[in-house]
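There is one chain below, alone, in structure tokens, taken in the form predicted on its own.
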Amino acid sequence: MTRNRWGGRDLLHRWEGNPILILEDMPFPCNTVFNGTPVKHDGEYLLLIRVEGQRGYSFFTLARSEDGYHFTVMKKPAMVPATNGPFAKYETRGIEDPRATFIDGTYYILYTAVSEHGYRIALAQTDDFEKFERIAMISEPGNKDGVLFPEKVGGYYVRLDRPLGLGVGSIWLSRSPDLINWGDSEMLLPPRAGYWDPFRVGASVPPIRTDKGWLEIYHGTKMTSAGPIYRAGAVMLDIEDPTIVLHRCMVPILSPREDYERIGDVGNVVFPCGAIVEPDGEIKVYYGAADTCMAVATANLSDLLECQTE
């Protein structure tokens, strides 16, 4: 796809007011704010954001907006690592990267629980983003980047995740009858040598149903002598059988170019964590930048669907 057709450096167009949330917007002391998952609830934009506190571990805080661009952060954290009960020993080093999906009247949050035992995917639920109920740990260690499909496929709940095997990070697909017990796992999307995503790939945005298939916006990394570069790409999966990859973009739809994406706790990172499709067809993609702040980029959904070129 040529630069002229894209209308800029990337298919996704950064909001001119980026970043939308920075350290100075937080109403309490912390280190960074990033990787927030968006929903549109009762006409209001809600962003459940990952905040790294000054002690070094992460927790979640809620931000609210009327327009999807200007957010106010709530004064108290929304969800902190468990200190007792069955989840406590798996959250001793924080909770990270929430991804929200609305299914049958309930918001389900997949997040990463971090401890000395490794990374695990955990499941929580909420009706109002005021109270959160932990449901289950739903993966073995060494797994993260979990996102739920917004409806059952073939009678099963379906998720994408990123287990790490032999140092290779690929996107896998798993199924569940009840959101708690998962299996029937298949490798879906591997890294690609010779492309922008040759090192690791991981699910980013909960899959979006379109007329052409399930649109998944994912992140991919390339290793360089200065460290990894995190970019965002897109892939189209079959509606009836999402293990079938219909198209995969040959080039990224968003790359770290601005100072707030290139300079931070982890440089050269754009990391999508959710998207909202508006009634007029605009898609707002919310992403963490340099593991330091939150930003948003937009496109016409129709243009995004056309970027699938492989």
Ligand code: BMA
Contents of the next structure:
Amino acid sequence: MTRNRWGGRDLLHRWEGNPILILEDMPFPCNTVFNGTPVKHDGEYLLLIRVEGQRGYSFFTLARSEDGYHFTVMKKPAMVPATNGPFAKYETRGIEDPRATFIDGTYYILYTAVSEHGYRIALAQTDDFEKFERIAMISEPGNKDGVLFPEKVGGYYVRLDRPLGLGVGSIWLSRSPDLINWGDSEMLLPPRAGYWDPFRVGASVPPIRTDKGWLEIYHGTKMTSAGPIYRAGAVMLDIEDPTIVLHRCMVPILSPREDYERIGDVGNVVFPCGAIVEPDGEIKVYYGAADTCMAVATANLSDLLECQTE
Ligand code: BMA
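Now show me the form predicted in complex with the named molecule; what you just gave was the form predicted on its own.
After this comes the whole thing, all chains and molecules, with the earlier chain placed first.
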């Protein structure tokens, strides 16, 4: 019997059929497929995936599934970098890492717009994942990993993001009256010396309301002589005042262990961009692996909440 040198235990359980999307599944030539954000729309699983084209810049394509595991990728890209209008000059090097949140009947997508002027968070909306409408650039350069809360808190829309500041890379929280104008920003979660997330942290999955608080699945990096290792962890925020951190996982909930997470364009990366909570309490977390393919891992939401108290 072959021993699996990557073996290990994570709170999230990888689906045995992983990875769920690889280059072979793509109906057109491209470099990689990763960092997709899921929604369940009319009973169907939709995954808006980041595809890096052969020129090296990213765009988004839709994949559809009936069971959340077997996906078919649409033949035409869903959203490509703007080539005219006010967004064009900020998307010259692609659009990356979409995160979808459903608020009051509309899906809002936060994504990273990349250009020679730096990276910024942009906001688009869609009702059906067929047509996307860009709404606004909602950050200055040097900010990414934007995720929207699924409802207003204290009368305001709320987002988490990751301004790079002095290179520290902490998760911040900002508020907005209209989803376009953002401010009232506060530092929420810094990297943690002495743990698995000492270098940088960033929001990953749009916050999930639970009866114990807002569950945020975030990514954290540790720097090594071979580059960063990207792991996923969990933090619980107060429902009424999400600037209050109730619990933060001592250990990651998912670490790169399998070949498809270890080896790729950027090795040692698990990078969630969204999750689906099923009616029976199972959570499916969708993540990019090694910046090269898409994978999914599951847990009971209640087990994930347990991890907070460790
Ligand atoms: C982050 C983002 C992600 C990427 C990750 C690992 O900074 O750029 O898109 O998956 O790095 O390379």
